[in-house]
Amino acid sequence: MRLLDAVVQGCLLGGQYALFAAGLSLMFGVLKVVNLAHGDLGILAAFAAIGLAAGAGLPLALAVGVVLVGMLGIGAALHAGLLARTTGALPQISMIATFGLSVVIGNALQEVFSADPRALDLGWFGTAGVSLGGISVGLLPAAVLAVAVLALTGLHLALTRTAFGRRVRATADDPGTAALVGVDARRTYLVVTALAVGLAGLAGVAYAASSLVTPLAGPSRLIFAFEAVVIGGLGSLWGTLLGAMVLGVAQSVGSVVDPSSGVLVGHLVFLMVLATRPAGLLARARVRA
């Protein structure tokens, strides 16, 4: 019974993994960028959240939608302004200007929060459970990882069965080519873009209400995701969800044999998927697929 409590749990933060790792993998898949500030945007949504609820008063829903529409302005202006001088160059060049951007926001948010931790009050909801043959199981938890089902299926769907997916399919795989028939390249990454940071922000806001966070969170939010989509296969949308589920798997059973070692296995199953499957265990199921 302990085993399967922890099998219970280890899904349900992993649907905190896969949101966070939605975002990573879309931007990987289309724009074959790395984005290593992916982690720091997520917690600037969280402290932002926080700042709107807790500071100026706001609503909950209505701050995090606030917030949620300024990381989608926020996603296509790092395209326009950042990222787009880098498409078509060594992929280096993207990972070092979004590590600079990663520092910045990172050492931005400790000036303006100071280093302690916050947390999104929701109230009762945030500790409300409910008991499943003697498991138990929070209703929040069991939220973050519904949205997050619900995030990649609306993905997945938007890029297989629309208009818009067709484009960034097509601009995926060969910009070129897709500039021919009439897809502006540039307008689908900078759309592209901001939808992955808009994850990345309904992300952060999740994770602030899950769990305390703190300015400088965002380097350890950036390794989970990256695991999850590496484990499930770069580019691969279910992938992302099967790799996070995994990960928070083997961190939560790790757990159970060693309070202290949770992490540290959820590391080693990463290692072991890379060096057994380096594509991933989906690594079929792409995003242009």
The other form holds:
Amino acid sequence: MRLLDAVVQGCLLGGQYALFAAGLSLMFGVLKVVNLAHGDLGILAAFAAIGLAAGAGLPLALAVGVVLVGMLGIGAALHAGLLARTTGALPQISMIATFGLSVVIGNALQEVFSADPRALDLGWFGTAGVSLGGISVGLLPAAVLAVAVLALTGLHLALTRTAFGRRVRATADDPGTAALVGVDARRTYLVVTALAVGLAGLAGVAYAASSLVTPLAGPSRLIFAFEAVVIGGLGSLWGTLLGAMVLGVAQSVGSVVDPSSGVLVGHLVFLMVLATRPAGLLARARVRA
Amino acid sequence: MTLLRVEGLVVRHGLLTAVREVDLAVAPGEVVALVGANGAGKSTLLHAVAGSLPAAQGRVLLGGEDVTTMPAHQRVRAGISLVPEGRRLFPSLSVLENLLVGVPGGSRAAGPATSGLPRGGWDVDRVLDAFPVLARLRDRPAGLLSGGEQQATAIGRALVADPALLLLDEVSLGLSPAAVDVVYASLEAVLAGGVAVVLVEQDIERALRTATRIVCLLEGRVTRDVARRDADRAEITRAYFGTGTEVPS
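Mind sharing the form predicted in complex with its partner chain? What's above is the form predicted alone.
To see the whole picture, the full complex is given below, headed by that same chain.
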């Protein structure tokens, strides 16, 4: 029973990781850029939402809405101002650029909000839960998992069923040839980056609603998201969802065995997958995205 | 009327000048074959016309409008489509998706941009009619096609933008002789449809049979520009290899 409970809680935790990983996976799949500031962008959104809701007294839904729209804009600016200048250069250049951005965001947040842990207060919903056959399921973690599944499903449908998605996949395959058939690769990249950063914002808000956040929490979120993406298979959206679940369950079950080593077990599972299936679990049945 | 006019075009790859002061004019409906040895600048010239390589000097005019600095994706709307050497399909997209990516606006229903240039009236349905093999393979991933099927898809993908000028770069390269015949047979429908074509072809016989005009390039310069009826195979061969560019009497 304890084990089953741990698996259920692990899947719920996986929902958090999946949400963080979705944008990371999208951006790597299309732009071939590992955005090292992805976690920090999420934390930025979390603190912006906390500031608007608790500080400025905006209604929660409005605060979150404003933040998410703002994150889309920040994503577009990130591409226009930074990544568009590094495309075509060595991949390490964009990694270094986003690493710098990560340091800047983390420290700027600490400057403004201090190092105190904060949380986004959702009222009763934040702590409510239901008992399913003796296993307690929190409404908020369940909602976060649902949002993650919806986001990944929506992304998958947008990429496979729409004209925009075809242009994105064509650009991901071969940006030079995409331009030769009339696709504005730069604009496609800009929209994809905006979406990815918007997803990072959604993940950050969900994280701040579920637990305490500190300004420097970004890199640890990035690590879990990155592990989820790699476990599932780079560039595969369903793989990302699966990878997030595997990581969440590994950490949760690990904590049952030894309460202090849950995260360590997660890392070990990641290394095991990397050693035995370096292309990821869904490498063969790969959904290109 | 001149559809395409290239004036004093110079294109460089880094330090190497691949196209040197080339002048070229193409009338609507004309089929021009660019002939020359490897490294003569044929592909470079096509890419500069399509906008994927920048012009160092000179101008490219389409229908009288200067498109020299227009990016490649806008030139597709303006009426120039390039079928690149090696097909360069999008391997993770199906055959039909490869075609649909080429449609301006991205969906099957959207019509092409109108700019007053004479076009062939191509769309996805007409391409599927003209290339029956594509209709049969429409849902297959492009990465799993044979060379000839890939080439048909690549030509179809360029046609769905309904170009006024179609640039074909080495469409027979790497294909079996039978597949080349099939590709050229299906090109007949394109050539008959009024689209102007500039094609690069290593096979001089094939170029002489297909084109209405032959332009020979040698080391980035135009050395011969003759109508097919005036073209003499021996002379073209000499221009191709650069042996004796002055015509012996």
